[in-house]
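First, one chain by itself: the form predicted alone, in structure tokens.
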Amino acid sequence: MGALVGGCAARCSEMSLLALGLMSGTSCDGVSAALVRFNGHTFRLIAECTRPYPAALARRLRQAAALPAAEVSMLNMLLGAHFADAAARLLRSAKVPAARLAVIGSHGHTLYHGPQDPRPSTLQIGEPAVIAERLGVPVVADFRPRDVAAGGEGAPLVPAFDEAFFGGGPVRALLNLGGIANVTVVGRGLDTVAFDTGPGNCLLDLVAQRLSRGRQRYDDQGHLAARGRVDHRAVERLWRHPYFRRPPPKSTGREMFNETWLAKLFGRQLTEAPYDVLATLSTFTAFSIVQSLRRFVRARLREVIVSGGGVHNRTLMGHLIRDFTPVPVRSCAQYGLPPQAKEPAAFAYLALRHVRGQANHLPRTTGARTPRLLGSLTPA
């Protein structure tokens, strides 16, 4: 079943180009590909899945910035093999020949996401090349560096693929819950808006994680959190991280937000009271995606529409309901876009673009110097 997006139905032309695209989040929860259809200014979603990673690939990708070298080159080319697994078997699925895509975009995994550093820097793996040599296709990847090296941020860069088919309707916030929380706000007439909010699901992930002692990657459904009580002044001293106070455009990443921040902040709570501490972080996701909004987004908002794997966190869904209202919040699948399917079918999108040489960022969004031409091609 296809999904229609952007406007009245896509023609069957030679116009018309499909592309494949994959996704590699913060919470390392596995690959994520949609196969999609191009037409001028609208897409159809041909097929779209969700390909889990073993969980001792899941372990190594959230340590994997601690390795040596030579584990962290290893795990580059693992991952490529995964990621062309994920799109063979999409392609299967669909029955579709690879021979027939035009181009695969590979947002790869971040290992470490730093513009902010002295040396600006960010590192993506999942090997380009694995996946061209498998599918005999050719793969746009490596999308942040250029960005960074122009002066950006390296991210978000969904934003345009945001901007293309969403900014001629209502004002709206774009806003996808993946590791971490990124925004886009369109809308006809208005300058697109976008950053990364903050934390989305790796706090709550790794709560969960340590609470089930590794039997559970997340809180399903948010029903762990709904059994806690919530901290209110432990959400005012997470408010307080100088992140939230930093104007767009700007991004993050585990970097800021792990492991350390959290013990810090929570102490024994962590190992005495993780219900509450699940509570709380839920309640202060939602928060901090709402009082950004706000702080940074004059534009009135007519809908929020969500995708991402926190799309299913009712408990995290419950909050952002109540805390935008009266402005409506809706599952991106209310748009024919499964949740998960988003980000991969924009990477197509900006995959599409690089192969036809147009630029495939938002600068204003993203703090880059103009406009580029970011990925690199390996070919067929």
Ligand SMILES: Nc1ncnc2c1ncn2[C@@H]1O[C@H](COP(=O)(O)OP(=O)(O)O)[C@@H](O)[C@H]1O
Given for the second form:
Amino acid sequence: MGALVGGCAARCSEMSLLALGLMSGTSCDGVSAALVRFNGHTFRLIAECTRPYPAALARRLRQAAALPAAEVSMLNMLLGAHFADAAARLLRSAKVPAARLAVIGSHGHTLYHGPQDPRPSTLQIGEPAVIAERLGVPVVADFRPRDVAAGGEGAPLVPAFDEAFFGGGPVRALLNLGGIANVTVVGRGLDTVAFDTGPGNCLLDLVAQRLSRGRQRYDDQGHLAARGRVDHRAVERLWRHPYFRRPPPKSTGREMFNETWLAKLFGRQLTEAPYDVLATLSTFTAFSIVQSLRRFVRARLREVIVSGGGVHNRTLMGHLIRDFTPVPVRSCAQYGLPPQAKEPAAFAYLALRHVRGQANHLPRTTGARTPRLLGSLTPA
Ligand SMILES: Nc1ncnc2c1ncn2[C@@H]1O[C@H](COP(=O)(O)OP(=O)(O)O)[C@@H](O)[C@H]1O
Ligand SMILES: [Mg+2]
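Output block for the form predicted together with the named molecule, input the form predicted alone:
Starting with the chain above, the whole complex follows.
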């Protein structure tokens, strides 16, 4: 074990450690929290929850990149309070006092991610000082910037968790269906490969919100998409986006896959045939995932383990099951992790590695020059 950082030695000296992770993804649905006990090469999820954002806050977050600095500054503190609240509630429901936590790992909410810009940058908000102040626990946050500063994409970061806990077995793809979809391929003797495949739920959410005039935040279980007809020519047009040809390491976000792109590709169809657009996007999302894996990963998969809120979209899952046949596709719930608990559990682990002074990313999957200790520590 490496050096202990930031006065956490006492908290981290036990064999088995409790950590809490917080994740707010591109979907802007809420903050997902997971309380996890780590013990050597195993972990056990103790409790998890997703605290939805009030509609007005979700809307603000979606527009956040265009907000003036004063609003961003306020949002940073407000989100920090929201995260602290989610953590406190989770601890209360699990009857675990905050003092028993070694650390909290908070990914934050991404306002902008531009690792390929002429001056690469990435920005996550959700003030860790507010979390530390409220819970009295050290908080590790701001994981991405150090990876970007070291020449990397800053994402995806969950692969370090995937490799640690799923890497010793057969070749498996761990697919996360958040707003953006990302995949990690791990297996005994295999060099881990990971990258964002492209859109996950973000485009589906956009169309479902338009279609329901804001009454639905997402296409519940994929029922709306199931009513539409797939436009296969549109699937081909979507697949022509240069991002899909770029080899890993690569990461993306709503900067690339957003309403402007949809409007360009679907034009009037977006308002005249929204069910068909949803059906087409659901088919395309599965297609882009399966084809990206074929394009960039040589190893033969034995299993696909899916996490993220997209697991609840039956239409999308149906496409994935069909397109991956004969490789079985399973929810990570079968491995004791509810779909939206995996990413926060991963950030609990990355924070734990930080306070132990251990590198907490896989440079070969982010493109960083060499291993680094990602994140900034706010003491208890
Ligand atoms: N019942 C459901 N039916 C269909 N999709 C769902 C359902 N529940 C959640 N989702 C999808 O999951 C998304 C949230 O997943 P999440 O893993 O939190 O993504 P992110 O990390 O981008 O926030 C929602 O925006 C929605 O698209
Ligand atoms: Mg989410």
